[in-house]
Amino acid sequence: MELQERLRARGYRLTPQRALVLEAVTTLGHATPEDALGWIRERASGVNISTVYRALELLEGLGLVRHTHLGHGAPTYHASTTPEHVHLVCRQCGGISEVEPDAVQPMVEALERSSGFVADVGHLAVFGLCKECAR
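Would you output the structure of this chain only, in the form predicted in complex with a further copy of the same chain?
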């Protein structure tokens, strides 16, 4: 299994908890540490929130998950296997929608050209007003 290989290549071990955390994030699509724990607790017991934090940090270090800050509070994680996407966060209604990275490609290119900055689009959260609230 890929996860195990990745872990062992760096001297880490494959534990049920780590597998569950990755599965939770993958299944949920977007998950805060608390969300992931909630999902896990529906199928396993005794998993601790601190383990979730530690697993997320590890998995992120391995490049298997990423996180974004979708506003105040807890970061939101998603699996690296899910297609990259940009988050649109409505400041009015709090709604979150996703768009293809294509939508921001012109920006990425402009930034790289002008500043040499290589933007990580999978990390991008754009705040503003959604269609409904903009009126």
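Requested next: the structure of the form predicted alone (the form predicted in complex with a further copy of the same chain having been shown above).
What comes next is one chain alone, with no partners or other molecules.
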């Protein structure tokens, strides 16, 4: 089902602002609301940060974007069309990379065995040092 149909089914319409927010997140890969607003303002005027937050909340409710917390402050969003991944965040340079969920599968299985906890790896962020900063 396309975006416009999903919105209509929930009683909303596809506004230019909502389309721009989704395009910003898709284009940027990982975007905070402020990142998305900066990208949008290069293309259109009249969009404010509260509009971006409301659009992101709606788009996440529709399953079109997901968020994770990659540090202090606002969450970071990415399009749901990207394959599920675990975020690796470098504490030194701030770089963000991704690995497939298989990389943490032993931990996920151990958590479920030991405590019955079922992890959502799409929200998982591992903090440390990237290869370059670890040298």
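The shown structure was predicted, so the numbers you read here are calculated from the model rather than taken from an experiment. The term rigid core refers to the maximal set of C-alpha atoms that superpose within 1.5 Å between the two forms. Positions refer to the first chain, counted from 1.
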Check your understanding: Looking at how the chain moves between the two forms, which of Thr82, Met107, Arg54, His30 is the hinge point between its two rigid parts?
Key -> Thr82
**Study point:** Rotation angle of the smaller rigid part relative to the larger between the two forms, in degrees
**Key:** 13
Check your understanding: Once the rigid core is matched, what's the CA displacement of Cys93 between the two forms in angstrom?
Key -> 4.2
